[in-house]
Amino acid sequence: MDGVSYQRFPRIKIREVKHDYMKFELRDTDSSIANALRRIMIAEVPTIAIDLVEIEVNSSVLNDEFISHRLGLIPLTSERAMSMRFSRDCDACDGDGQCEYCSVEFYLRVKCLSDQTLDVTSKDLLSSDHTVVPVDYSDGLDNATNKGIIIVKLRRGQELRLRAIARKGIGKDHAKWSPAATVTFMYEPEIYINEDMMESLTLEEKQELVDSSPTKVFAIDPENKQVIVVDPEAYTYDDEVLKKAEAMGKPGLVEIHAKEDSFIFTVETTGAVKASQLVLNAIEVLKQKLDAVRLSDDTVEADDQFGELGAHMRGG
């Protein structure tokens, strides 16, 4: 497969979709596109996160910086992040980062008035925009026991009052803006069993071969007692089966190759955006990057043709 060039017309087949989980196949492309998509999902799809905290009163056991850091790491629903402006590019507030086009305000005012410890959680944050709120993890759970992400605990007389500004950002700048909990892909494996060589093994040797794999890739058919592949995608490229075959004096008994144009993706999000939306946003960001590269190539070509005149027309 070395040196093979693929046309850039990849296909996606969705296997499973949940709110914060997605599994899909990416085919008819190579690892450069697969890895670019993975890295963009982790580091370059924008979300909204708390970036500025102004604390008015804090008599809790945690200092201001600790609370500010915890607030920044609370995932916020970010469906409108793609349409928001980056604070540094916002002309409505001259880059101040405190206007409706590039930021969302949060307020928190809590005081403990009883002898029982009071949990201050993400549900105590009041947002100025109902579309940007802390992610709710209580779906399908007992709301009495799930009260949001704990920020701090207060005892009688302790108080916390603050104002926070959430802004658009990307994971490349800070992990708090990353929408992905994990994004992985693996080459789809192709597994071949040499049936003639397998016939020469005893049932005990076949079982040893099956057991040599740390994951359940192989099994013995109860009817004909032959080794079969039950789950090729469970193979982790550990080569244990190949080593076992060589130790048994049967090199070539099992052959395993990775399909270099087929990848299986697993995507888990923090809940800031849906898993399906994360993939779509990543594709959109990738398209924007490719457009920028194409524009850059056109600019170089124009400079070659028009020299100083082309640079002057761009203000260079």
The other form holds:
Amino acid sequence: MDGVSYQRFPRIKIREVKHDYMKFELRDTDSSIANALRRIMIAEVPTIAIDLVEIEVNSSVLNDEFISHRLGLIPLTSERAMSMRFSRDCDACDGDGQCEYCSVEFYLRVKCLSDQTLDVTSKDLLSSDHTVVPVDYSDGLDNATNKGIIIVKLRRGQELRLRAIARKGIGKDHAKWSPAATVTFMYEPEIYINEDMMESLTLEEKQELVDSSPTKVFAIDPENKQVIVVDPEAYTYDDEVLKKAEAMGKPGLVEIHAKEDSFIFTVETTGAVKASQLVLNAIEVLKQKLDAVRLSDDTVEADDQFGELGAHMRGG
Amino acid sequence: MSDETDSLSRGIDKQYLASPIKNPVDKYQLIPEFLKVRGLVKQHLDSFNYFVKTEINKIVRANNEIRSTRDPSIYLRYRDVRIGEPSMIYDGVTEKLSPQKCRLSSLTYAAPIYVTVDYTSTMRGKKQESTEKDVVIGRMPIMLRSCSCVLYGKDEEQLAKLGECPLDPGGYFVVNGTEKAMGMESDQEVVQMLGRDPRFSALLLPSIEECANLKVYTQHQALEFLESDKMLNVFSYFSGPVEKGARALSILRDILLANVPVHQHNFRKKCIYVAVMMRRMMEAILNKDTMDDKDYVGNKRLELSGQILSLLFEDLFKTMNAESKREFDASPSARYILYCIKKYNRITSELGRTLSTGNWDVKRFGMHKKGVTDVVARLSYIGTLGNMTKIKPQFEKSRKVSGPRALQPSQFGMLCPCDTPEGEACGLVKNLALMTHVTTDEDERPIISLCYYLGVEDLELLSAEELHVPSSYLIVLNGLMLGKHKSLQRFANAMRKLRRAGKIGEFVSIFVNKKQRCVYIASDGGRVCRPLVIADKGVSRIKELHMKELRDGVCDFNSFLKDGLIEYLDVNEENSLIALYEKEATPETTHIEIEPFTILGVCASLIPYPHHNQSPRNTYQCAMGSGQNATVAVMSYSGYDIEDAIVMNKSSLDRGFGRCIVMKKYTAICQKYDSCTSDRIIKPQRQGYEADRMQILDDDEIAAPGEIIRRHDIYINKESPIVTRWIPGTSPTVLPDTAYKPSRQTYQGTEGELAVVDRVALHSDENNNLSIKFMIRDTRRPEIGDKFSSRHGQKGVCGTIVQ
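Now that you have shown the form predicted alone, what about the form predicted in complex with its partner chain?
Once more the chain from above appears, this time first in line as the rest of the complex follows.
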């Protein structure tokens, strides 16, 4: 407790960003932070999803609960979600969850009048708020083939009429509120090749070593016939190369360590929020969570107890 | 074909010619074709169709006359019998029935049995013959998808219109709204002579001595001895001729070995039969190898619903006739008897009762069976199919014997080696394999005359000495000795050729038993058989071009059968040389298996890579006819996974994994009482303390479809009159409200479950009371304690659900 600071300054380097996909490096932090970030992205970043369905007419083949469940799973664009209220702590509507601050209303009115089977899709959902609409998966090029998410199929004479209320929620409560499709991170591997030992190998042996890895991590330089690392991140921590090296009687030929403070994240979203936004929102949520445990100002005495950490938690 | 031209163009390539055929004909496609043609419950349908088309006619023809004992010129005769369309009479109007309607309104899916009756009527003192057509003697429950069913031959759209699933296999009955399948009963039947071997005479000596001691030397003395109290008191009910000796003779004629016909008091055939039986017995004493194995599947017969039903019907029909005859003796008017027959409803009620309880009591034949019918398992489609192929033994399960429970080599390809329950009924209850067919009876007469044409020497013409000459073979048809034939192989080949050409039934089996020097021909019902590819000197008759035709839809499974590429073999005839694969065939091979996996039954066929499993795992899996398939990742989790428990991911459950919908039927009946009063349904209270429980009631006083129903909710607000007995002297009046007490029905579901009223159906039941059916639907999500399994008999309960 002699004033050692544990504060670190994590850095993010973005490698690739698409609408619903993002790959970035997170450096200079612990795995606890990386995992917290991952878990928050999956379960605690709020989105909007249909939560209450009032069915007026349903003569389709699927029953009411079934359709309601399917409606709930449709991702809705949720840029507004962070600024919305949870309907359980909404003051404007006594928590019955039907006001503009905490809910969005949807209508679906479809009837099949032709002999052809009619697909009821997420595009048939009419929203009361133009910012909260079902995610559009069509790439804008061919709308004919991409018709949205199918809810139910109707045959001639069948009808579906309903009102749905979408609310803010988090993935912890129900997976339908999870904005993430997949969020993964890996430790960045550090691969050392012992050049001296490598020299003692024949070309065939080198090739064998290269081929022993199930993923394409190593290659042989076509010019100087040296084993080189082509893609360290392709390594899946499978130890196959290490086992091979040992089997060849050359332990230590290749050494692989996980860099414990560098992480490579892959984030894919459902489209409810942009991938980049998801990361920002997750950081925001993480900050809010930390705020919740942050010691209040009147417990400065705790400084004695926590030292530097106490100040840190107060935002010092 | 192309290979051939290739090799020709390359010149003669010896190595190529010597190499084995690279691609043996892929016969896999035959299986879907087989199932398309036959389905998996065809044995039930065939059996029932045979009963409806043939057997019932035989029964009625055999008992077709009721004649008055008082005046033998008055009679009543059944001429023709047929089963009509499934229908019921409701308020005097005949209404057609569909199976779905029966399920919903708790009716029996049955069709009237029509007979044409000729009877003597007396017109102004003159006797004359009258005919009445379409007299209904009862209602026969109809097997779904049989030839008498409305679903027969309907296409998908028509089935949908009738509210029927196009994939449903049928083969069961609907009795009082519940689906009842009749299992197969296995029956043992060992149908199987004397020479001058000195060992035989030694065995016979004691019998001859006994005859001498009893002073029985002549035929007459023997008959008298048989008639003495000691021997024949068992037959006390026997009502035959009463002269001395004739009674025993008639018993010998009609009861002893009834399968052997006696023409004009010619007992020779029977004598020979008894002689052959004794010889076999003695052979068995001398040499244990000649004993018949009673567990051998070839010695077993399966009894299907048609046969079981026909026995019951025969009994009921005879009872009806006997009762009618009693009436006849009391009142000699045939018209009155006809009236009695029309009114007679025991056939209907007994058939229905027997099917719904499964207790088979046919006193005439001394049959008392329990559990003949089962409720169709509807947990999953495969479970239902598995249920339809189940075979139950007739004898008691409590027998602590291992013999019948063991896997019999003769079961190969006929009965599934995996699918049997664990515990008590293990090995006794079996299941049919995929391609097994159960035969129905076939007319023997054409086969008999064919055999004689083919050179079978009639037994009558043979001396006792000739019976056992080793150079000739005994020809036995369904346990009846036809005669002898000199050239065994020629006869068997000729018969088989005739079968392959379709001149005799495809299911007739020709089995050569060299040890017993017999050729057994079987055309009886209840044998199990399966199709196999015929091979000539080890070369399969099915060539690639045949399979191509099949794939192109030019021909189907039946045309393969007709063209003599495939034939059905029963267990006895299966003792020919069958190669598993074409490449393994040798010149001696006579048949080639279609596909090896057809040895398995319906449930076992669903196991991926069953040959990589420990064998009991396959058996366990067969007991679980499970539903949804899922891709899963396996992990261990902090003790919640021990003892086969499963850890589940909450997100996957949120997304709908393992969700299931349970439907339950609740019935409310508006009973009518003797006092001309009835239950009434009253308007729900919209205010007051009970209004809460009556929320789901519509203004028509009945729960509305689509309403969420909770525990203790009232789904019908019914009241019953307090006094329901009829008090003499009172007239039916409108009762005041105070004369009613509430008899509402409340939902007793589990707390916290989301149940919804799915459908409400109103109809009148058999007593003309208004009956209201509520279908209540309950969507369930997997929770801790629910059972899950892989497809390899690895079941476990959900131990925890991880966030």
